[in-house]
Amino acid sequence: MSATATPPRTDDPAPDGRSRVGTRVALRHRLAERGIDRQLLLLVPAAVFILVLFIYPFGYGVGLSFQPAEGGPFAAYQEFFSDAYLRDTIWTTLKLSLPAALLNVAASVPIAYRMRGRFRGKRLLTTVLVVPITLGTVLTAQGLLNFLGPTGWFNRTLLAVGLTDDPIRLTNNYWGVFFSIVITGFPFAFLLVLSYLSGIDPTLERAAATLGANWWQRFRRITLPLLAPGLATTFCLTFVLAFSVFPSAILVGDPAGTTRVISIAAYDAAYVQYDYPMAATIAVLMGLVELLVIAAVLGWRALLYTGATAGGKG
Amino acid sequence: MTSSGTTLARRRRRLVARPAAWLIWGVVAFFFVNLAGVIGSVLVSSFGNRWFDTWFPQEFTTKWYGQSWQEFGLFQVLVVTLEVSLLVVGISVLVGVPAAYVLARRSFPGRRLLYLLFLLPILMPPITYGIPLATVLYKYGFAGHLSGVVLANLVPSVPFVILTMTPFIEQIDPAVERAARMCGAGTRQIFVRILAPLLTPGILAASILVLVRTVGMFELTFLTAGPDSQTLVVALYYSMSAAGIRAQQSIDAMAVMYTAMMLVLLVIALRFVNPTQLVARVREDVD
C-alpha cells in the first residue's frame, strides 16, 4: 500500500537507487521467511500496553524496594523478614488461600462428574452455581456476618435443634474469611473444571468399562490423568483468587490478627505508613510467594503427566 | 431396541441412587441452603426495620433503598461506574482484537514470550502490580481521577480480551481472507469487511466479561481512585469500613443493588456466552 510495498519496477535510472530497493525488498523477504512483517505492527499498541502499564511500573516497584529510606539495598527485605508481624503475613495468606483454593477444586471435582451428563434442570443447576459470582465482596461480608454471627439464621438454627448450648464463632475470625473465598471461588472452581471434564471423550471410559474396569478404575485411570492439567490450572486461578483475599479479609476477618493477610500488609505500608519501598518490597514477595506456588504445582503436574496430557482428548 | 432403552434407563437411574451420589448432592444442598441464607439475611435486612434477636425483623420498609441512593450519592457513582467501564471495554476491545489476530495467526520469534507476558497480568494477584502501579500513576498525575482507574483496569482487561479472542479468530477460515486478499482487499478492508462481521459474537462474549469483571474489579479501582471517581465496588466497600456512622441497612440495601446490576450483567453474558466452553477453549490455546 505505501512505498516499501510497491516492488521495484520504477523507472529509477541511477542503479544504485535501483540495487537499494533491491535489497530492502530481499530484506522484506528474509524477514517475512521468518514471520515477521508489517501485519506485526498490530501487535505493537497491546504490546506498548504492557510494556508501559505493566512491565515498567513493576520494575519499578522492585527498583524502589531496593531503595529503602534507611540502609542498604536489602534494608526493606532485612526489614520484612525480622519483623514477625510482617514475616508471618505470608503464612496466614498461604494458611488461608491452600486450604480454601484446595477445597474448592476437590469439591468441584464429584460435583463437575454427577454433571456431566444430560439430566433434567442441568442449566438451572449451572446458572445457580453461577450466581455467587454476582454476589461481591460486600454482600458476601455482610451475609456472611448476619447469617452465621451469634444471633444469626445458622446459630439460632443450631441452638433451636440443639446441637450446640453456645452460638460458634464463625465471624471476625479465620472461618469468616474462608467461608468468603469458598463463597466466590467455588462457582469460579466448578464452571472450570466442569468445562475440562466435558472436554474429555466419554468413549474413552466406556472402552475401558467394556475391559472391566470398574468406576473407581475408570475414574483413577483416565479420567484423573486427563483432567490433571486442567485441575491444576483451575488450583492455579482459585489459588490467585483465594491468595489476592484484601476486602473480605478485612470485613469478616480480624484483620489484626489470624487474618492479617499480605495484601493488608502491603496496602499499609503504602497507604497509612507511606513507606513505598517497603509497599513495593511486600508486593514484590507477595508476587514471588504465588508464583512458586503456582510454578511448583504446574511442575508437579508436568513430572507425573505429560505423556497423558499430549493424547485422548475428543 | 427397546428393552436395552430400558435397561439402559434403569441402570442410570440405580447409578444416581448410589450412596455416594447422595452425598454429593446433600452437600451441594448445604451449601446452597447456607448461600441462601447468606444472601436471604442480606435482602431480607435490607428490607427489614428493628431486627434484633429475632428470626425475622419486626416491620418491613423500602425505606433503606431511598436512604442509600441518597446518602451515597449513588447516582453519581454509578455514572462513574458506567464511564469507567465502558471506556475500558472500548479501548481494551481495540487494543486487544488486533494483537490477538496476531496472537492466533501468525508465528514469528517471540510469539511465546510474548504470550507469557500477556499471561502474566491474569496470573499476579491485582494488588502485586496494583501498588507499584498505582504509585506510577500518582507520579504522572493520573491517579485520583478517572483517567488513573481507566489505566489501571486496563492492565488485566487487555490480556483478557486477547485471551479469549483467540479461539474466536482461530475458529474463521484463514482461506476467507486469502480470497479477499486475492480480491485486492488490505489489511484495514479485511478487517473492517471480514473480520469485524465474523467476530461479532466473540466480541460481544469479551465486551460483557470485562465489563463484569471491571465493574466487580476492587483491588485496582480502590488503589487508584480519587473522591470522586470511585465505583460502586469501592463505594460500598468505603461505606461498609466506615461502618457505625451509616445504618447497617442502608449498606445492605446499596449491596442488593449492586448484587442485581451484576446478575443482569452477568444473564446477558450468559446469553452470548456459554462459561463452560469459552474456558474449554481457551485452554486449548494457553497450553
The other form holds:
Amino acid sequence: MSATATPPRTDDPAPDGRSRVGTRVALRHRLAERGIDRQLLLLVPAAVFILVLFIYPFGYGVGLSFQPAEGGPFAAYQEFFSDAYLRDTIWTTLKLSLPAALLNVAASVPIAYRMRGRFRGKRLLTTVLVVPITLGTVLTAQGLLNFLGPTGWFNRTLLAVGLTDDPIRLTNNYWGVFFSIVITGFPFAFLLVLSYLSGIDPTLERAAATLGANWWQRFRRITLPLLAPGLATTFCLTFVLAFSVFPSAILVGDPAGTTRVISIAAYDAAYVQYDYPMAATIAVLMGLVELLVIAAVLGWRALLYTGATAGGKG
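Moving on from the form predicted together with the partner chain, please list the structure of the form predicted on its own.
Below: the lone chain, stripped of partners and molecules.
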C-alpha cells in the first residue's frame, strides 16, 4: 500500500500555539460581544457620504456664521434679529410651511385610507396623485399662473358667469405660494401615509367590526392611534420640504413683500450682497427653526403614543 500525501491543514497551530482559524473565530466572537459585525462595514460608504456632503458643509457653515467682517463672533446673529426685514422672514416662512404641511397630511389620510384596499383604477388614481412629483416647481408655477392668474381660466370663468366683477388675485401673493407648496408636497405626504397605513394589520379592524364597531369607531380607536407616529413623521418631512421653499416664492409670490421667505433672505445675503457670514447665519437659523418644530412634533407624539412603531404599528 502506497502512502498518500496528507493535505495541509488550514488550522495548523500558529507559532504562538494557537490555530489561525481559532484565532479568527475568537476575534469574531469578541467583536460580536461588543456589537461589532463585519456587516457594519457596509455602513462605511454611507458614513463617508454623509460626512462629506452633510456634516462637513454644515460645520463649515456654522463656523462661517461666527466670522463676520465687523463686530464680534455673534455680530451677524445680532444684525439678523435687529433688522425687522430679516427677522420677519422666519414668521413669513412659518405661515406658509406649517399650514401647507398640515393640509397635506390631513388630505392624505382619507385618500390613503380608502386606497389601501383593492379596487378598479387604483393604479391609475395613484399615478395621477403622484404626477406633481415629475412636474417640478417651475412647471407647477407656470400652471398656476395660467390657471389662477388674473387672465387665467379660473378668473375668466368667474367673470363669464358673473360671479365677480374683477379678477380674484390668487397669484403673486401668499396664496400662489401656498397652492404651489401644497401641490408639490402632497405626493410625498400621500405616499408616506399610504405606506404607514399598509403596515397596520387589517385584522384588527375586522375584529373590532365583529364586536359592533362602526367605521368611524374603528378608525378613531384603532387605525388613528397606530397611525399617529407615522403622521408625525410625515408632517415633519413635509414641513421641512415646505420650509425650504424658494422658487415658488419668487415665481408665484411676492419675493420683496408678503412672500419674502427666509431662503430668499439667504440668497440675497450670499449672491446680492456677497455677505457670506450673514448667509451662513440665516442658513443656521433655518436649521434651528426646523429642529425646534420637529422636536415639538416628536415630543407631542411621544406624549400621545408610547407603543412600538414597528411590526405593523404604523
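Numbering follows the first chain given and starts at 1. For clarity, a rigid core is taken as the largest C-alpha set superposing within 1.5 Å between two forms. Note that the coordinates shown come from a computational prediction; the quantities given were computed from them, not determined experimentally.
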Original post:
Has the Cα of Ala47 moved 2 Å or more between these two forms, judged after a core fit?
Top reply: yes
